[in-house]
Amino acid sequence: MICWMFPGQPIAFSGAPYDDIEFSEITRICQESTGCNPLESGTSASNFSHNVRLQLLGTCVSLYRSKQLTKQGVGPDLIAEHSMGIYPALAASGSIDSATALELTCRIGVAMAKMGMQREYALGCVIGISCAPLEAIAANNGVHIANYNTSQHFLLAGERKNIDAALAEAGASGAFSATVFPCDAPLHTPLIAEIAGDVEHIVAEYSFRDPQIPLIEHIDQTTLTAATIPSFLLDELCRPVYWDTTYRALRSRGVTLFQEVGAGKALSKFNRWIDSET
């Protein structure tokens, strides 16, 4: 059984097929439909911050790959997300097309770089401690844990003063690789209910089919149908990404080979961690 994975947002302007005609023909549909054509760095990327760019660049190699692979007869069983992956993944499944999910991706991205207009926001990559005591860090300095990805990779979000002071104490407490990125907003955590009414009136404007490939989300590990989608769409952005849960979830199903469809490859190291503790 074939699972493809979309992951979410690339971490650089990198590893975009940028010469290939087919690639174009997507970012060309991405300019049309938000404006932005995320490899320009003028004037129609003005208006988009430097996240929301890569956001669509994301999508815009996600809906590449898995175009490509479709085209090669690779077709999958199942589909799982990650985070932005989510608005990709979509497509992918027959739930909307290539444009709605560029849509989705630039009018959600831009509702939460307003977030950062407000305060500084950053993210904080902890790797080599365990869950429970950066639970414990993450209570003690008033961040969340936004992504589960292995039993000792996790993704902090919240205020960037704060998240410094949490690396610091995650650093102190064992863990051997603590950095910060910086961010519009701290993605799955309940800080996003700040804009919730925003991305409920976002979703609200479009419709959903049912997935005709079986689409399992990051949260609970259920199959979406498009009764489900709209309030997923929401409640994704307000809780954290368990792709430990989700990966040994699907490997449960029967899922025998995984395929990363996106920028990068993040979500394959991650399983071969996990499977490294199995």
Contents of the next structure:
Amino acid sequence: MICWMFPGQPIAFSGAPYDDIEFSEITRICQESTGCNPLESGTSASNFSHNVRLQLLGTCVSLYRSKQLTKQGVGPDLIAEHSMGIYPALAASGSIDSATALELTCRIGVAMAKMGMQREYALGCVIGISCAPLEAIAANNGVHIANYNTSQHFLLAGERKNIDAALAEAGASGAFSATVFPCDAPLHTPLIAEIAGDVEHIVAEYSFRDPQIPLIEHIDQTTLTAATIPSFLLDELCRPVYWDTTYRALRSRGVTLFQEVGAGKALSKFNRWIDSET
Amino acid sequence: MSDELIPKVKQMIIESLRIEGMSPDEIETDAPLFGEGLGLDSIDALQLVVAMEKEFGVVVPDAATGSTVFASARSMAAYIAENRK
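Alongside the form predicted alone that was just displayed, please also present the structure of the form predicted together with its partner chain.
Next comes the full complex, and the chain you just saw is listed first.
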């Protein structure tokens, strides 16, 4: 059984990821539907934050990769997603089209970017410490665990000064590495409630079809339907990503082959770690 | 002495990181493992830390030490030779 996994936002730009007509077509659709080509740095791009452009690039790459795999006759039996990977995952499942996936990525990204104009937020990647001590560190410093990726790989989110303090404490507590990344908004935390109304309004403007391929979400590992997708799109921004649990659930459903459909190989590496513990 | 460990280190890298279609000979002894070389990242680093401890009983305590140890297959072998019990 094959599962396509759609990863979240890439960490950085690394030039044009693909130099062919198909990728150019995806970026053209992106330009038309959002007003932004994530690979261009001209005037249109200056209207969007660095992170929104990265989010759009991630969706473009995922859409491209899924089209390439489909062309090769490799289709999934199940689809899974991580964080902002939900939008291309919805497209791959047949719930929405590519242009809508890009529009949603952009509009929700822009809503989050507005949060970053009020306060400075950051993400903290913590590796090599277990969940219980990190939860205590997060609570001590007023930040949240945004991603539970494996037993030893986590992402914190919150205000920049609090993230810096939490990372220092994690390092002192024996974490192997603790790295800060700037971000627009504290994604996957209750702090997103500040823009919940905006996100609800955006999502309400779209209609969603039932996925043609089962799409498993990363909070409770349920199969999304046309009826549950709108509330999930808000819920997922306010609650953590439980990738460890999601991967194990997919395994227990009988998945034997995982294909990462997007930029990078982070999810495959998390899966490798989880496998090494079982 | 640490040179003798280099083939074992390369094998450990391939196995622990599940690098498919690559033989130990294809990993250049002095090439950087992170960034430009094999393109490894911090997720891979922790996997290598665990593998080194399991296979050689050698601990890499933090990322700062890791950045020196994991510079290349040769530096990994040297660290193991210096620190294994």
